[in-house]
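Take a look at this single chain in structure tokens; it is the form predicted alone.
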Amino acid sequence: MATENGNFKKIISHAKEYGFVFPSSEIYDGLSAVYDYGQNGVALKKNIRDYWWKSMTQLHENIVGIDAAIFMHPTTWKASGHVDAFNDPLIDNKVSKKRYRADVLVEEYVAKIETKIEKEVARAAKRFGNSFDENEFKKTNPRVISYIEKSRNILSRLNKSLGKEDLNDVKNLIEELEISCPESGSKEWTDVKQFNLMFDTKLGASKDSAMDLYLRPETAQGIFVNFLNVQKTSRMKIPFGIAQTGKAFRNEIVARQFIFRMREFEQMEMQFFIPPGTQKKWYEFWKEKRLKWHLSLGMGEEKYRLHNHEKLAHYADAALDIEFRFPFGFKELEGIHSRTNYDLSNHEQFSGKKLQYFDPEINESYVPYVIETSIGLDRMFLAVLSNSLTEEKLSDGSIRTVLKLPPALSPIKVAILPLVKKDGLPEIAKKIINELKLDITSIYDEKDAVGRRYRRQDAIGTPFCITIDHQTLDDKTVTLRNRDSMKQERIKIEHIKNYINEEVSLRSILKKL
């Protein structure tokens, strides 16, 4: 755990040092759990968003996109259930005066048990070698069996208590497990209380006549209230989907772990409208599709796992999380939810407007059911960044820090480096970059020795460097260096664009889908 925490600190430090993420309003000592994306961060974030957007709207003829407003009529949130039910269980430690989410305290306790299981598995795997069967070991090892059973019992009790809103039992569970405050070590806790997560604001010129509004806590409702607008204007037939990316806001009790949990964040959501009774088929379809989307980035199948929800949200009849192994453990990256017809039915009731689809195949109108895929863009950014940061010991004993981003997502695709600032080399380099930058995100760098320039590009994840040297003057070839292997080869200037494009375009990963 200490090593993981150390690695996470390196990731946070690297993100700031190389222009990926800055604390917001830092010159005024910052604002808790609010961050700004720097020059490299905003480019990486855009590339992730583009990959998601193209995979949804470009590869599927029956999915279109919208961009709904952040401000919505306040009745929207009454209809969606957010006014009455969008709460987190809050608990304070009496000694440290720190506030925590009660359910997260319990989940972190369970995460420590899961770490013990992983250590038992790792030791056994080392002992038995190629003959080791992890599934069989988990089923037969008494210690692991007891750990698994304990974890399940704790989470089952937590979910039942939260489902019944039995907050006293949540506190009892925390006390029985002897969970202490991470800061003070104290086990003196207050009662658990519910805390609504929505930010409220006002709309209007005067205080007396202003309307109470909320900053949207999710982007999904903008899709639901526009269901008929999109269906009719695009002439879509069910099944069809509506995709959206955009900001959402939640007044998190404890916003921490860098950009993993923030008060202002960005979601990438798609609501897929289907006939009632077909939700199980489409739920399985989108579960497989979304997992394939993640795996196509090549970050390692072992970094993902599926977690089925025991406690379902009020709108769902099935739900699961695609979890990713962050430096602080497996955490939710994306959710797949079968939302039934809850949202459209409620908006129909509260608005007095029909939100139904006439199905010509059965000559009948109905309120569609919905399968939702919802992924946090900031969490995806953190998953990609944390998985890519690597330190390598080279043959000369030096350490190379390299960000091995999937090339299609890298902020800069290629760096153009004249070996020296004379002899006509900068002129050739600038001619090359002027040609490349029309199609490929490129950077020109002539400062310092070329080795140092390579290291700078390694640290921001640039997949390729092209060095213009004196041989270029003779045969019109350049040195092309690969970030990951550090191998160098000569390539004709006229072949640069096609070569780089083939390696770094989004097409290279979209075609895997």
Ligand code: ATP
Contents of the next structure:
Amino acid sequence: MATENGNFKKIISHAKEYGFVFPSSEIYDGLSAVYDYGQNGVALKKNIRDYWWKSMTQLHENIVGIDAAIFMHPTTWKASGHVDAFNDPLIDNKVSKKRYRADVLVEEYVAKIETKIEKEVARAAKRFGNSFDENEFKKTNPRVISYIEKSRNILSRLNKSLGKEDLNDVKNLIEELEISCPESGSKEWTDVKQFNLMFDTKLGASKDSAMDLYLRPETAQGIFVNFLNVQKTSRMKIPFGIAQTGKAFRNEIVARQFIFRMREFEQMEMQFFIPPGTQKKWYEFWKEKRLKWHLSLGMGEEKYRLHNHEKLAHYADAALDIEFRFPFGFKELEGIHSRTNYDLSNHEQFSGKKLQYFDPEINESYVPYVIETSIGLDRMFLAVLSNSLTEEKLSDGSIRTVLKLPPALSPIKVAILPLVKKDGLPEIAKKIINELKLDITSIYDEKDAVGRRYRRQDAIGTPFCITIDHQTLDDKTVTLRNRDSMKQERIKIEHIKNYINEEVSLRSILKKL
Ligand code: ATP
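Right, and the form predicted together with adenosine-5'-triphosphate of this protein, after the form predicted alone?
Every component of the complex follows; first up is the chain already shown.
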């Protein structure tokens, strides 16, 4: 239910109220598109990062990790093409003076047509019941056909114009579609201009010797420039991969939608080095692998969609997005890119150093090709959070707010609750938590009635609560309450650790991969 459009505000306020995400420097009224993670957010984020990291480095003998610096030699960004080509087309509305990404304005127009298609499909599905065939309907219904054709034509023209850098045509398209400013409703637009997204800064104290630097706009280049260092010291044979997680910075023109589009964000990227000519095979391989990673979280197959790129970035010969159904529609969550040998070759050229691999099997050296998987940690966080926030109507008419996080990602796995603050129950509870906390993130709570304590844990997504009551004194059993089903069962204290671990460990999802 939280994935419906109108509930996005609820997700943002829930994130703040329960210590997941705060606006940055809020006492100074915040900083646009910059956010801080609170006590629960940092734990959820770390668990997502760990899931990714372990799935890459621990489950693959031929993938290792690195942690490169955010600052890199400025020539890196010339070689990578970011100085010349890391631009977004921007347009200003003359009345509201608001700045937009021209391509996003057009894409949002197309998204509205897609919503119309979805509505037609839903209506027909209701009408035809079990005999409804969605594919057949889309192929034969005249209104849907015309919507699909219209969307396709608009996107194809946008991609062509952007590909040719024909910014006048992008403006013409916006005017022809009569797109108006979401703020002012005005259709008066400036010309479209290119805008480089990199933040620049200076390194060094003295004015003369200071060097212009960029904050990295992606983590990938730290991997490329270390390719030979890692290959030689790890004695890896191709195919092999290098994984990295870390901060990236982009001066986004339109920074809306909470942590979906930030100016400072974290990426989880893996570059997989392969022999030239094998890119199609490995591209398919990583597409399947990454989809499986997402699906193993159990958030529902229907929440994901693949989008093949028609307009390719300057470095790619094939690219697709794994899109997720965010509260504001399907949007890119992860990119899989076949980057050819573009980056390594350019670094060779700009640095004058060889970045080649000697392949003992064919007795030849070559610049490897690369398949990249690149996912935004914050976007993944938003996907998980928005998908998990649920409001349930209980039989007594009250509403239960519960964050149905995949248990392996929950910030806290178990809450230990003595029923009352006397009769030796807190002492037993503390003994249990002191043992559990060595392996499992646990929390102790003795304030308020136990029902309210359950609700507090529901709201932050704690999968299990354990209540110590008077029966515990007699038979060393406790009540274990399940977050999702709210079912309660009695288990022996000595079984708690194994029982919970089985359900909440990363192992439980890693073994599905
Ligand atoms: P978009 O089209 O949404 O701007 P992109 O295609 O520029 O994204 P990539 O350069 O492929 O994104 O970056 C890889 C991943 O990094 C994206 O799939 C996304 O999850 C994440 N990402 C990119 N930009 C941002 C941002 N400004 N804020 C948060 N995450 C981001």
